[in-house]
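Okay, so here's just one chain, in structure tokens, the form predicted on its own.
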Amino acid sequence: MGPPADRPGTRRVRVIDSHTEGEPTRVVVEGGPALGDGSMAARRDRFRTQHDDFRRAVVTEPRGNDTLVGALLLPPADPAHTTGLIFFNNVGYLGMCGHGTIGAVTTLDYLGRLPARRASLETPVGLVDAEMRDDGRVSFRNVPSYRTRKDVAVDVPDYGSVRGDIAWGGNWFFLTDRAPFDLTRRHARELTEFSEAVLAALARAGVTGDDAAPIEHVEISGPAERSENQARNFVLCPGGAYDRSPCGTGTSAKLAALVADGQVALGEVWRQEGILGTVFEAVAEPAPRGIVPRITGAAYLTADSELLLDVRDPLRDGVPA
């Protein structure tokens, strides 16, 4: 009798795992669902409505965990571009993912798919250009990022009035400098509870992004621990896990707000620590609305493996929510 992978009804999925400044990414290289043609937004919608079992199988328990972000490589709609990317996590789908982009580009380089060490990536929210640098880091130009509302106040039970900005960096963020605890891992549980309470308050108050889009991320900013950096953050992601990296889309949203307030100049390097003390560098370029952020960070490969989806396994599609 052969191994389970040789038995009828077992599906093989090749994945390459990495972490970007502490936050994990799992890139699906082979064995993903057939999503047809069209834009990444259209294919993401097909993914959500027709193949959500695959998302759960790849990133939730027992094969994954709440912090893991998946990235599905797809043929681009425009053959002039390098690849398409759809990002997903333990509860759903992301418009864009900064740490995941860095992880995906590092994976493409490992696979030999970046002969010029540059990539043009189609995402559900727009085109993202990236390059592998000689120092091993990745720089990418994110989608245009901007602030839509400044100094919004919401009443948060047990915490009182919390003020912050609403900004877009590829996902919608509530940006606040209200840090009820030090931005360190020892306070991760308390920071998570505070951020979840803020998200619930925003939803009750009807505070949204453009076109009534829900705000799914909270970014808390505070002073950096090291003098060469300008800030430190804690970011709560959809699904209740906090970002171990400084969060690429969160850094983009925060930079857009800082530029709008005149606190950071176009072309100035701004360095932000995450909750682990790892760093993203960010530079703002001009855009018709807001800025175009260029984010730089490093990813490190951790596994090149196959997932086995056995039809007999009652938890093949992940642990039910």
Given for the second form:
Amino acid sequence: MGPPADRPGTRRVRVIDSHTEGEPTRVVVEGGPALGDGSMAARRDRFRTQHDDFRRAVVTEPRGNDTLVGALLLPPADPAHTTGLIFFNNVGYLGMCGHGTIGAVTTLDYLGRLPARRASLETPVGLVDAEMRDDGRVSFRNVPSYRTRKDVAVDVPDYGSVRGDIAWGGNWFFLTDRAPFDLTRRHARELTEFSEAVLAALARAGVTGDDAAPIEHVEISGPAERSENQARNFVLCPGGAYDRSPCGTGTSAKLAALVADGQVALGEVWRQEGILGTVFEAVAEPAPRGIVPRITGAAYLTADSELLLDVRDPLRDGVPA
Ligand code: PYC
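Switch over from the form predicted on its own to the form predicted in complex with pyrrole-2-carboxylate, please.
First the chain shown before, then all remaining chains and molecules of the complex.
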């Protein structure tokens, strides 16, 4: 008998793994589900309703972990664009993902699919332009980002009243400066518990983004550790894992709030550390609503491999939640 991949019923999925400033991305380049035509939002909905087992197989245990973000490459709806991209994680689907965009562009470059080292990416929440720079970093122009509510107070059991802003950066964020612990990895567990309590309090209080969209990310801001940077953050993602990078959509949401408050000017370079001390550089361009953030960071490839989904494996679609 040959290896499992030769057995009938074993599905092979080619993936390229990378990390962006510490946060992992797994790009599915071959063997993903056929999602038909239409916008990435429509295809994301089909992914969710008809192929959610594939999401779990690719990013949850035993092949993945809670921190991993998946990115499915798809033919674009408009052939003028480079590719379609749908991001997913251990519990569902993300509108946009900044670190994942940097990982996906680095992957496209590795695959030789980045003509002129530029990409226009269709995501479920809009078009994102990206560029592979000569220094090896990737810059991308995110979807327009804006704050919808300033200084909202929520009552959080065990922590009291916590104030923060509601902002969109491709995902919905609660942005707070209330850091009950130092923003260091040593306090990751306590910061996670605090952020989960804030998310639950927001849901109880009916605080949402536009169109009643649930707020799924909490971003806690504090001072930078290094003088060349302006801020540091901790970001809790849906599914309970914290972002090891400074979070591209979180950096976008925070920058939109800082520009709205006049604390950062359009065109000014603003550098934010994540929980590991790795940095995203951000610059705001004007937009009809809020700003268009340009985010820059680096990704490094970690694997080019095939996942094997053996039909006889009772855990083929991941360990049940
Ligand atoms: O970089 O935008 C981001 C992100 C969202 C969730 C994890 N990373």
